[in-house]
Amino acid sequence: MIKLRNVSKIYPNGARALIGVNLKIAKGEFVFLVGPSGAGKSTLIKLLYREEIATRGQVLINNVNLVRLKNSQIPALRRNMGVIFQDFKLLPNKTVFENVAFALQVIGKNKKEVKESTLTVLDLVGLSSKVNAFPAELSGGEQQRVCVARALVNRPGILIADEPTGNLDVDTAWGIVDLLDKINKYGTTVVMATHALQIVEQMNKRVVRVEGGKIIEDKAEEEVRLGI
């Protein structure tokens, strides 16, 4: 489903964010990307949803090379992909329902489908009682759950999360990760960049460690479980 082949990313100022990265993520996997700040995790994540373009190599999603993707083709790519950010990126003047529904409205879904899908996904993330609330009326954890709902409402095959627990306390962070784990069990591929090593160490998922723009370790679920 996701393949990076000899991928390097060099920014215009000469900074080398990624160097010769090779990575394969199968359909239905849950993968943690870990490493220190500046390691290249966020750049790698941005390549996956075409916020950035690789300088060299191939970035393949379902055998489509994102490096060669035209700008007009990006919306179609992102319809099969949900993205969750650390800083929420919610629309402050729209309610919880409207924030989530907007993701369907922009791709032309009819009103009945928008309503049904939005209410279903808000129930999934535990926010049925908050449909008419505005972001400022929610806790940080609730705001992030809205983001998860917005990312899921299109029923994407891939869910990408860039430090989704970075602004949350430990208990709330666990709630978000448990939710992502539940979503993964439904068959959605999850790729999550995080600094929350205490969560990673207890989740028994595949862990890919990035440092200095390179993948220096890639532990499968079984290896994590056995402490190899």
Contents of the next structure:
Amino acid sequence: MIKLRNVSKIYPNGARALIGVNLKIAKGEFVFLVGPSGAGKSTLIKLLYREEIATRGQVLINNVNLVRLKNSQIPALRRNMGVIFQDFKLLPNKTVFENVAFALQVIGKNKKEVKESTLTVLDLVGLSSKVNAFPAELSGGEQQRVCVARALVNRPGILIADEPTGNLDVDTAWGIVDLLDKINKYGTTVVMATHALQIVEQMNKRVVRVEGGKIIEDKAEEEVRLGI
Amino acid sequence: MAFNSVRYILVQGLVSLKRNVWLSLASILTVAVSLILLGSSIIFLANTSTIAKTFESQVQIAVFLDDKLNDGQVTAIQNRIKNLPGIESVTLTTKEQALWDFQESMSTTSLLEDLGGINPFPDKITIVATDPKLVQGIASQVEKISGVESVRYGQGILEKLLAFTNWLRWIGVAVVAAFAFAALLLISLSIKTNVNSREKEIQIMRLVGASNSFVRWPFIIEGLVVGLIGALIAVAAVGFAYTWLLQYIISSLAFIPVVASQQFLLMVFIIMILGGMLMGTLASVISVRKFLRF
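If the one shown is the form predicted alone, what is the structure of the form predicted in complex with the partner chain?
After this comes the whole thing, all chains and molecules, with the earlier chain placed first.
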């Protein structure tokens, strides 16, 4: 589903964020991306949703090379992909329902579809009772749930999470990770960049460690579970 | 594009107009002012060129002949003039004809007797040149023909008129361009403010896969509406002002040839409306493109 072949990313200012990275993620996998700040995790994530373009190599998603993707083809890519962030990125003047529905409205879905899908996904993330609340009235964890709902409402094949628990306390963070795990079990591929090592250790999922722009360790689910 | 999207885009375009009422109003007024200037200059130029053309077609050379010439000599002079280059027509008005015409205009029948039996009018040849620019050359050649007593034409006046209208034309173009530019800037500013205030929204729209045109269209609609409203104000202003002016000129300055055709006015108004919509759209496209790396 996701393939990186010999990918390097050098920013215009000369910073070498990624150097010769190879990575394969199969459909339905749950992958943690770990490593210190500035290691290249965020760059890697950005390459996946085509916010940045690789300087060298290939970034393939469902066999489409994102390096060659035309700007006009980005929307199609992103409609099959949900992205969540540390800083939520919710619209403060819209209610929970509107924030999630927005993702469907802007891709031209009709009113009925928007309402049904939005309510379903809000139920999935456990926010049925907060449909009409505004983001400011919600806790951090609830806000991130809204973001997850927004990312999922279009039923994407891939969910990308860039430090989704960075602003949350441990218990709330676990709530979000459990939610992502549940989504993964429904079949969505999940790629999550994180600093929360405690969570990574207990989740028994594949762990890819990035440092200095390179993948220095790639532990499969089996190995993690067996503590190899 | 689906109906849902069209509705969303229209609503968004109008909502952002409302959000920045004052900036929108400023943009609308600037568009209106620049289009009023554009419309008035088109009307002004059309009129001056009509006036100039009328004057040009009235430029004739009047050749007065010596009183002592006989008919044969007059015909000979007439023929010599006819053979000069650039002659459109040559008309002879004999002294008898001139007297008759004058008598007619005085509404009397006894002019010759009143003048003591002497006809004071000379024979006159009226020359029309094919091109007003040739008038001076023809006049100087005709002057040299013996038997010609004097030659008259509107010396100098035509040149001054043409220079003046030419000058006005350039001033008009410069003023219109300056205001159109100001209008573009103001609309861009208004659109940029909206793009800024909606930056996060745009970011999310792009993130969830809204198409580029979907992001761009509300702003283009906004610019278009600003341009259109400005243009309508301008059309109304120019329409009322010109109608009033026409009535005044026709009733009290009837000798000035004015352009009053409905078709002409309709054309000016269409140009103004299209100009307004073009300005609005252009300003939007420019300012949005800058903000959204598309």
